[in-house]
Structures are given as structure tokens and as C-alpha cells.
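Coming up is one lone chain in C-alpha cells, specifically the form predicted on its own.
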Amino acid sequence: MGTTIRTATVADVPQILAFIRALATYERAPDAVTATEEGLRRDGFGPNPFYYCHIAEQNGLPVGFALYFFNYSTWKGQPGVYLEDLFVQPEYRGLGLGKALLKRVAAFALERGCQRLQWEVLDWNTPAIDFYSAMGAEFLDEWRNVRLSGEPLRRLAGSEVKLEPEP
């Protein structure tokens, strides 16, 4: 059989929340994840999904996903495609199904009119850095990341906007 790089279906969301948790263990957080399969469901298989996965097989056995979703630069003024996690399980590394992902993910981008697929790495995954590097990823280390979430998110938005609370 070999490989496979498909778009996940709502079936694989138990696989694809399998797949977040073995990447927060990887990148040391594994007590992080709060997502559900119920959530998954929702976001990403409605009329209107939030997020786009496939599905890397190799003999038809699920060993990897990337999980993205589109963005928009103001200063090109073109739609984007963030990607939010590639993750290919640590036995399958080394066989092509990351960058066979990254592939279908581009293509994914560049079927749709985007024009830039951008992804954030740790600082310390010499292994992804060293991937991304070899196919000519551009590293933007002037940047730095902000997030906010929680109850500063819901003190900024005050009582204009009713949030549902953090699980």
C-alpha cells in the first residue's frame, strides 16, 4: 500500500485527537490539550468548518496529520494558510510523510489562491527546524508570538461580548 495523504473525514476525529495529544507530549506539554472529539466535530466538519486536517497512512494505518486553517495578510491583501500542527508519529519519521503532508498542505494553499503558508516552531525541535530549513522555510526571529486567552480575553472584551468560560 504505502503512502496515503487524505483529508480527514469526521470518523477520524478520535485519530486526530490521538494525534494533538501525542504532539503535546512531544513538545512537553502533554497536560495542555483540552480539546474534545465533540469539539473537533463541530469545528472542523460543520457548514462552515474552522479547520482543515489530512491524514497521513502508511499501509493504511494512521500515523500522522497536519491540521490548518486560513489567515489573511492585510499587507498582501491575499488569503493565507496557517498551520497550526504537523505531527507524524516518531516510528514514521524519516519515510517522507511530513513533508508529504507539507506538500498536500501547500497545494491545499495554492488551489485556493493563498499565497503563503505559515507555521511556528519551538525553538528547541532542532529536527523540524532543521526539516523546514531544507525545503527553504524562511525563519521570521524578529517576531515574537502573542496570545491571549482566558480570563484576560474575557476581562479585555468586558461585558460587550458574552464568551462561553474556558473548560
The other form holds:
Number of protein chains: 2
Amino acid sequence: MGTTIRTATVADVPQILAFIRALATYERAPDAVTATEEGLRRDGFGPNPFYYCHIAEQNGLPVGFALYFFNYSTWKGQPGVYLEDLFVQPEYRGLGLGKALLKRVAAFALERGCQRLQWEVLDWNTPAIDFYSAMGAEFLDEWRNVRLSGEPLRRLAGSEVKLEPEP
Amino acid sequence: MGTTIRTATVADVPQILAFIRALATYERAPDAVTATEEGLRRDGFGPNPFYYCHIAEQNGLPVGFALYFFNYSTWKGQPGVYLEDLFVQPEYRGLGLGKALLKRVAAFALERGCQRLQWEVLDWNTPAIDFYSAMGAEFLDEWRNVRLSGEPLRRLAGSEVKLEPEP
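For comparison with the form predicted on its own, produce the structure of the form predicted together with a further copy of the same chain.
Up next: the whole complex, starting with the chain shown before.
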């Protein structure tokens, strides 16, 4: 049967959650996953999905996934594709499955008229960095990623912003 | 009249494009903008918009904007908000308009059930970094941003991925 890359269906949600957990463990954050099957079903398989997902199968067995969504480039004035997760089970690495998943996401981007595919990589993940470099990817190291969550986010949303009069 | 933060309408598109160009100039990339009014209209103001936008007005004059969209956290299993652009015209800085725009985006995030607001900042933009730090933002410096575009993207999408047989 060999390898198949196919679009995920709602029946894949338990497997997708298992992949998300396995990837978080690889990323040294095994306790960071609070996602539920219910949330993944709601967000990925309704009429206006928040994400898209492909599954890699080896001889009929799901062994990897790619999960992505649209972002937007104001410089280009068009949407792009942002790859949130790419994962192949360790025992199936080196067979080309990661590249096959990436190729499918790249094809999706071009079909939808997007000129950019973006993602993030951990700075210690040298094998991944080398793999992406060989593919011709750029590293946008001038930009720092910033996040506001929890109490600081609620504080900002509820803050009284004191607007100064014009000088 | 003071300050108003309001949701952008399709009539604001020429102004939004002017803000995008002004921000790119501030970011030392004045020639990077190839966006058009037509593209911004199509992508932001249809039934399933790729982005959302608020305008800051001072005494009825548009002087800044925030442009953002949904991303997706597989760890949280829920959408988040990604702030692509935040800009206030230089002569109107220091009045609280940037914070008022951010506050509105934070409120949008919480209204939609999102627990995270993310964005990027240039590593030399010290005033912005200090402003975000004071607000309680985290900097995710372990992650590098990667982009594939142009010829490398088309090459990947069209590649023959040679899948190795299982060992």
C-alpha cells in the first residue's frame, strides 16, 4: 500500500489529538496540551474551519500529520498559509513523509493563490533547521514573537486607556 | 471630538493601504508593499474575511490602525488572535492611541473565546519592546520564524517526493 497523504476527516480527531500530544512531548512541553477532541472537532470540521489538516499514512496506518491555517500579509495584500504543526512518528522518519506532508501544504497554498508558507522552528532543532534550509526557506531572525495571555490579556482588555489631549 | 476606535469599513480601504505603506516605511522596507486596494477589499470585507481591522480617529481624522486575524493553537485546542499590524502616525504617538487599539483587539479576542494574542516585533524596536513588556507580554525567543516563498515554494509543491520503503 505504501504511503498516502490524505485530507483529515472528523473521524481522525482522536488521532490528531494523539499527534498533537506526541509533538508537544518532542518539543519538551508534554504538559502544555489542554486541547480536547470536542474543541478540535468544532474548530476544524465546521463550515468555516479555523484549521486544515492532512494525515500521512504508511500501509494504511496514520503515522504523521500537518495542521495549518490562513494568515494574511498586508505587504502582499493577500492571504498566506501558516503551518502550525508538522509531525511524523519517530519510527517512520527518514522515509520522506515529512517532505510529502510539506509538499501537500505547499500545493494547497499555491492552489489558493498564496505566495508564502510560514512556520516556526525551535532554535535547538538542528535537523529540522537543516531540512528547511536545504529546501530554500528563509529564517526571519530580526522578528521576535510576542504573546499576551491570561491575566495580562484580561487586564489590557478591561483597562481604562487614558487618552491624552493633543499637545 | 477626542479619540474614537471604530471597526473599519470597505470605505476605509484607501486609508488602510496608506497606513500599511507608512508602517512598512517605519519598518525600513518601504518597497515591500505590493498590496492593492482591490485585494484589501476582497480579503477583508467579504462574507468570510481573511482579516479584521480597527481604525483610530483623533477629532474625526484617521491616525492609526490595527489589523489582525485568527490563528489556531493546537496545544490549547482553540483559536487565538494574531495581530499583523499596529500603527499610529508619528505625530499622534504618546497620546494612548496604540494602547487603545491594542485594548480593542484584546477585547475582540476575549469576546471570541480566545486566550492568546500574538504578534511580532522587530528586535531593534526598543520603544515597542518596552511597551509590550510593561503590559506583561512574553517573548518567545526560542522559536525562529521560517518562510518559504517564490521559486522554493513552487519547487516544493511540484516536487517528486521519493518515498523510501520501510527499513
